[in-house]
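Encoded as structure tokens, the following chain is the form predicted alone, with no partner shown.
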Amino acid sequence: MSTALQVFVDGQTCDDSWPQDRALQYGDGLFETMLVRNGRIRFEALHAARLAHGCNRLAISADHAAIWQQAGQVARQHGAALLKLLLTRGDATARGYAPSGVERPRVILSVYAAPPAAELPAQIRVVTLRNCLGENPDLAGLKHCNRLEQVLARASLQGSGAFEGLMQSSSGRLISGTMSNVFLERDGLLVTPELDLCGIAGVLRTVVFREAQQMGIPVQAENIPLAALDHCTSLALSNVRLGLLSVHELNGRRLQVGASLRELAARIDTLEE
């Protein structure tokens, strides 16, 4: 095995191990962004299932019981917060892309103030972006640490006045927003993009499927060409911080706020998970 002879951070010698973390070196890790209400992580079971699924896909061995015990303790201490859990493969034990198999996963928990409802604009404006998401079935659905595509997309959104930007895959399929999943309402049917080639399978996306089915609202995932947005009359964004959020304007065109989306959003907001 080859290890660094010396490491400098901002010009100073560093003997700590963290600069060798594979998430920093290669984006080799996963993360969960979670909302804490009344000292509990909302949809904790779904977050835990997604993290475990991601670890299985990336072959990261971690003590999940200990991770969620720690996360739960932090949630209880803060009551209401936004909690980010970052799980990396750990420090590189050898130079190069391939993991050695003896890394020790690292867990980082960051606590942020709970987002106030007033931070959302009264009118949600959305635009389509030229930025593309690369298609890679091996990583599709995972909330892995390489978010450079989203970084570039958010940068291109600056100055537009839009709340969110919608992204397509490299083959022209609608995938998601820069920070959200997307739902279109079409003749009483909710449709959301398939995520078999790229994109993140959001926890709130899963909740929308579950709650819509319980309410008798038909919902399904489809391959949706980006051009389908030209005929869209009702659109919503979803993530755990926003909930299910109806869009009022798409590329300067006014949209309807569908009744089923409004009812579904209200139901999800009251869930005590």
The other form holds:
2 protein chains.
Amino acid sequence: MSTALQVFVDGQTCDDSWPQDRALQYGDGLFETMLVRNGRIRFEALHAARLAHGCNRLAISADHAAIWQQAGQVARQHGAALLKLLLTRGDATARGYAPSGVERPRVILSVYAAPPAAELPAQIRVVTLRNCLGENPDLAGLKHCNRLEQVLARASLQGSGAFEGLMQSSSGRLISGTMSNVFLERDGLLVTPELDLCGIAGVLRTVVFREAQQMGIPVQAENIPLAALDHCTSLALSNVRLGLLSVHELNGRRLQVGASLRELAARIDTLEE
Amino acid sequence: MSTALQVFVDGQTCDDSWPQDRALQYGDGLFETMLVRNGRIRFEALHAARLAHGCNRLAISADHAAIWQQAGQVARQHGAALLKLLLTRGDATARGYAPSGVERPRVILSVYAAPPAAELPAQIRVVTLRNCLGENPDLAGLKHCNRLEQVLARASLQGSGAFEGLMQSSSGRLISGTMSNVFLERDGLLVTPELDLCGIAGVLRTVVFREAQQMGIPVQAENIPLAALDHCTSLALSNVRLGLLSVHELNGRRLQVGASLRELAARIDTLEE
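Next, report the structure of the form predicted together with a further copy of the same chain; the form predicted alone has already been given.
First the chain shown before, then all remaining chains and molecules of the complex.
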């Protein structure tokens, strides 16, 4: 049910309902990017937990059992792949920003080829970006579909030769990369930015935390001013596609690849989960 | 062209390209909500200018002449209506946030019934919301499709009986309503929040500015702390659907309907533009 009298898509009348999807109109949805290995979604339970948490925070009610059953089936069929699960609030049932509460969520599952190992450059170069992330505790941590900040940040990286760009929040805190979380090694301690004001709480970030604790490596989340990067000697990026990836160069300055980061990365890579 | 091997929508294989639209995935698009009266889009030139400005800022290239030709035609056919024009960057041509630069924008034009005059309550009650707006100069002013902040704000208004909620930025500045800009009358001066950090630069906000100047009413944009609302005696909301609408009650406190706001509203309503 849409309240529009008539809808045109690229000049042609369209009777489909998707043009009224609230993710299209407002980015009103959530997504998960997942790595499939040996026919299984890696860290499926963590992805499912994050999606459920996001639905809870945004008041999107979905049939999670059905979603994960289908995703698991697609994973088995493909063996190795990258899956993107997009869960929208569904078509607008009234005009305007307010959800009516009776929308029917839409599930879009896209299958991509598994990322080739050759994709990564031999030297991981990272720069800090001038683009910032707006602070809003109501949305912080969620992998929602309002991603223009990341779109502009990735666009500004193009041509720089850098693999990733680090972003600060509007008040000058280091938050994350454009597509990754970030860990700094400092006097034997692993630290990662708090995500209470903005940023995405990555599934691999959770895994790094858990595995570090199991290995006895002290790890904590804290407020890190962007300027702390100036005297950072060891840095790694994390996401489910890359794993825990050590950075070789930050703003043209050579970094060390910390031993504990390397051990942690190897351990995470071999997890059968 | 999509790089996905396979796409499922609600469990069914889908060969259409729209599930790859970047507005659906990232809110990567812009929109205009327009009032049609007597077969014409009110303030069409201002809507067109804002859309072009947004496209410029987000590097979305579109055939604007074709867009406005179609919109004008639909307006003539319907006579009185509300139009929503959604311009997306188009389908993703590669996975990930970065635009490839070769996307083909998609134009979605939805026609809604003209808002009935009876829609407005006799008393306009407004409250301040605890929901905030993240600050990001790269996106400030644009009517882009990252609108989860407004979605959550409208949701939090439900059941309050208030017509509109006023929002502050993360650093405590008054910015706007959830669906309107805001003007305060102060010692004969009309002030509206600066939108250099967040907020949407409304078409009617531009009209109010211009018409106030023509009427000799001093008007300016400035940084307004949220706390300034405590001693505000006269307030109005603006958007193209509502016009310039005086507020009767703010957080339970009675306001005056300022004479210059009333004159300005009447003048704007009769503009043949």
